[in-house]
Amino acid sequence: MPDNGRKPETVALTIDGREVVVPKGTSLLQAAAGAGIEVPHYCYHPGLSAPAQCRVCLVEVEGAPKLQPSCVTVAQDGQVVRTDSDEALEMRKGVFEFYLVNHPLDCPICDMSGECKLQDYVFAEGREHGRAHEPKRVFGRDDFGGDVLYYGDRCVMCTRCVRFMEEVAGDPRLTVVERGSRAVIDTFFDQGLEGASFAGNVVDICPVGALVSKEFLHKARAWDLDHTPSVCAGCSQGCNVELHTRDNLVQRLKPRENQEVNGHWMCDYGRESYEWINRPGRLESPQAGRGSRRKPTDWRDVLGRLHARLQELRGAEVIVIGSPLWPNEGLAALDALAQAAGQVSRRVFRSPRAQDEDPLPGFPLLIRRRDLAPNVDGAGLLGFDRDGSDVGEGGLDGVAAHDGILLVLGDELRDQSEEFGASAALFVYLGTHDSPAAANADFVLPVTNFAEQEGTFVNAQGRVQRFQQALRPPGTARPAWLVLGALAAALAGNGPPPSRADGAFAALVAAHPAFAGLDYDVLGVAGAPLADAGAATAAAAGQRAP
């Protein structure tokens, strides 16, 4: 990192007949790949130390004795390397060639085929048939424990898992047992991976298919999966992931690289929370009348009965429950909705928490935030405060029996008796899912999960993250911010409502001062600090689980 403002030292080399400008310190393989030049590698991986073992990384570095491993072997200024020369490709071509002494051809029945980097390989660049007569050595499988299962006949011993989980999990529980061909990972006596709440991440970078996840055994070909960024909402860390999707359905999470948040990695917890994304029995069209006099209508026809009632009941008190699995589009245009209607006496959230906080040793990564919600901090800065009790406790003292406009987005209010909101001039309730609770609701409108539409979140660390649409909506289910945004407008008469989710944050960010000068397309794909984090942060902890 740059000292005092100055530019970090560089080094001019060449790698392939290509003139590349690189950081001092950084490794061949690490300027080829930046370069755009792939090299071959399984030991190394670059949130791990570099053990240089798997040999398939060599090339031709001029004036050297031999071939160098590039994923440790730094770049020098005036260097001159070739990652393609015969000597290097003759080389890779015969340490390929030896790992498939062993490794068995059960591409067409392995989880890792079509991800696997000795597949992709062995294509590019080994021979086109094998010349080993003898039978293949076999060890079966092996159940870790978790969620991993281990094929020791297809291990490359890359050793990748047993540094992972040693220096980043701080959890050494994975080891080399054995020695030359016979040579295979192992745990350490009974002690396996259950409980390892980092575990999921060696199943993650594995080259190959040694290491898999029970849970996705055999549910899906990887050339059949959709990548959508987006964000982990398991608890406010926010980490960034990508939601692997078939069939309009999240079949997997993997992380995705951010070093400002999560690293590489992520936690199990978070790994394992996405089935609630796919649950079934989803509100899919507008309804309108309270208990028995509810009956389906179209959109065109519930917004307009709404807005008429807003409109009777306009001054009224109002208050608004929102949810933190809610993105700041959906939050921002409830309560400017809610400021269009009335006079707003409360706006309250509630969000599922863990006992406590689960740390990463030597990594800035909390394994599980206590706040088992993505935007409670977003909630915080929008003007929401956290009601007392937790989702399942009870608790929203005073709003079942409110006599104004009671207005609900995404809190199923599961844990509150059948009368809730009997009493409430006009209850309008936004969700994914029906609730007992809503029986007493004039409107029942569906809105889309986070994994349904594109918005942002903001993390504990007062980061605010993009995440994208990965799923297509039930019936005619719409965003939240759509819908309300639409209603807000209406009431207030200030120009037609956004249509998109940029327009959507560009409205929040000119009615909430926490949000100055950010620009939704500037957030990319790494997200971007809040202008004041540290301020903005701390208002929040105030919204947080003591």
Second form
Amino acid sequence: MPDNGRKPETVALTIDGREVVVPKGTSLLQAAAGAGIEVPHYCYHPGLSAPAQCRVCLVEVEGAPKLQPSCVTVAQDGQVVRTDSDEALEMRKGVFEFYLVNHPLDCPICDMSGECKLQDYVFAEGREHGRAHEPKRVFGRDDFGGDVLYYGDRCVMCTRCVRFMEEVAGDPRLTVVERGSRAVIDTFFDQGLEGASFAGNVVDICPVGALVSKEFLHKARAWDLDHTPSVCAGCSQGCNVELHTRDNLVQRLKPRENQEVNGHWMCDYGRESYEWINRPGRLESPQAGRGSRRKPTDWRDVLGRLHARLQELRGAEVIVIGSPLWPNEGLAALDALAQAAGQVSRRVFRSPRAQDEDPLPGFPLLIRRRDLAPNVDGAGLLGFDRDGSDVGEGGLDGVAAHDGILLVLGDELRDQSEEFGASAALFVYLGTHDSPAAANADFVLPVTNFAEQEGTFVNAQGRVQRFQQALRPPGTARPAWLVLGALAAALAGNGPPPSRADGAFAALVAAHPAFAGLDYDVLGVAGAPLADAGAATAAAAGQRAP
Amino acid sequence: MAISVKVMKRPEAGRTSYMRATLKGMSLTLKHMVRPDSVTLEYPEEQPALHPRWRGTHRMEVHADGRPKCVACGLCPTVCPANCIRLVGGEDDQGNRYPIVYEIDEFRCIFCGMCQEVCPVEAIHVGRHFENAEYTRDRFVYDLDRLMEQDHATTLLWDPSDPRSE
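Can I have the other form now, the form predicted together with its partner chain, not the form predicted alone?
First the chain shown before, then all remaining chains and molecules of the complex.
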């Protein structure tokens, strides 16, 4: 639609007896979807072109001589459309029967079972029993390379994968080979999908179990997974994703639509970077005491003692080491505690950076960014500076000799020696896993990772995005903002600390002007840009520059 | 309400004879000795006839080549109300999906038979079987090999000639 400032033209039509008003140029399928009527479809995908070849979105349009494919029929003023007329249902039933002639119906062993569109549509509209007696043709399966496995028998030839690789990935590696019932999707000779960094999306858009992920194969049943809206923690693009969990473990990531960030897509790097969330060996209870004197204790005791220690050292020099894997709330609370405790001399984070960016040609907003952590920009806005090398190590000059307060959140200090923090008057380590470099910590506090709490990240576009809690935290681990917020409030003596994530976010907005005007509820699951997103990201980029 | 005590009038001790009652009882006993229609089953020499829908300990059906029929679809651990089935699916070297781990805790099992009812490939069955004694408790967690070894009759959850009970 041309954006010339005029009100977009609309058309009014009737779909299944409902009056629907849609912008001019909308397809019948989209208009019906807007009215809450789902028309079956395979070849149509909102992020791809519509070739109208699957023939399952046929609907009756009054005045048209025959059924129309709703994915390419443009809504007209005064049109009367019936998606559930006897004729349309009968036709679709016939189409689904043809699809099942050669479909193996191996739902019990198919990874797509439970989210398969063939299963859903046939169950809703198809025949109760098949009438085909002929043996089914058998192709077996084909390894496409990368993470993708192709089961030709299950394929419905919608060609979404072919069009994705051509139109969106800009790398036409898939094609249809042969014709009729012998048609299969194939790669060009032995080229495969190896090295195509967005190829994992063909598994998501496949409406049936023809393209499945090798990584997820036989791991869990799709119908047995819990879905939680979240944000990918792979890079600072912050693609909107769903965490699919089972048995309190993340089993896979699936992209969640957000046209401002990632469209319908996500990169393979992000898709595969979730194992760290499931890493075992977590810190489960607070501990106090350096080295061999360390003893597990409880939160009441440890917070009381830590508070007393911070009171004693009031006004000391404070060095803060954060991590861009932690949400804004935790980093802001860390900053608030440091400011309440003494003179903050340095706020740093270390984070790995990739050599280059990886854009998706067909959806220019989506780029796998150089920063391989979700909240690098949020940390920048909250006053943290990048330190160390592009592998997330090194830096921290002068921290070894620091004799004030040392606060570490989330950074596991893998490259540091056991002498780290030995001269600090107070060394507090908040993390998910114990570390050899935390041997000198006076207090080791277990905190939750991002999947075990709710919160917000700021992505590279300057967009604040909310994610929800997907997993139960281990033991007595608590969100960092809860622990640090309680300490900061007790030290500063300014009212009760936030007890919920929205309160923590409100405290963050009040303390940091860059976040001004944002409201936790308004962020929703789609997020919202910072008031001055451009300037904020430019400032953050400036801070990040080596 | 006042409590009233009813005093039974019995003959004094030494003034009554139990001979008649004894003889009556003995006659019944002796009658049973000679009558063959007793309900006692001479177990274990005689085995009881179990009902076709008797639901006892499980059995896994196998293919002719010895592989389990189970395809690790995950329906039985999901439907199991007692949560007694542990299943980890995988793929064998021929590309067939099969259960790497399939364990049923028969102590936890409530023998509802829903695992058999839900199985899409008719692999897991409850059995017409009741002799489950073991020397140790851990033997009651049946693993896949054990389930495949079982050779007792399986339960008919429905009449094959009348699957809808019409």
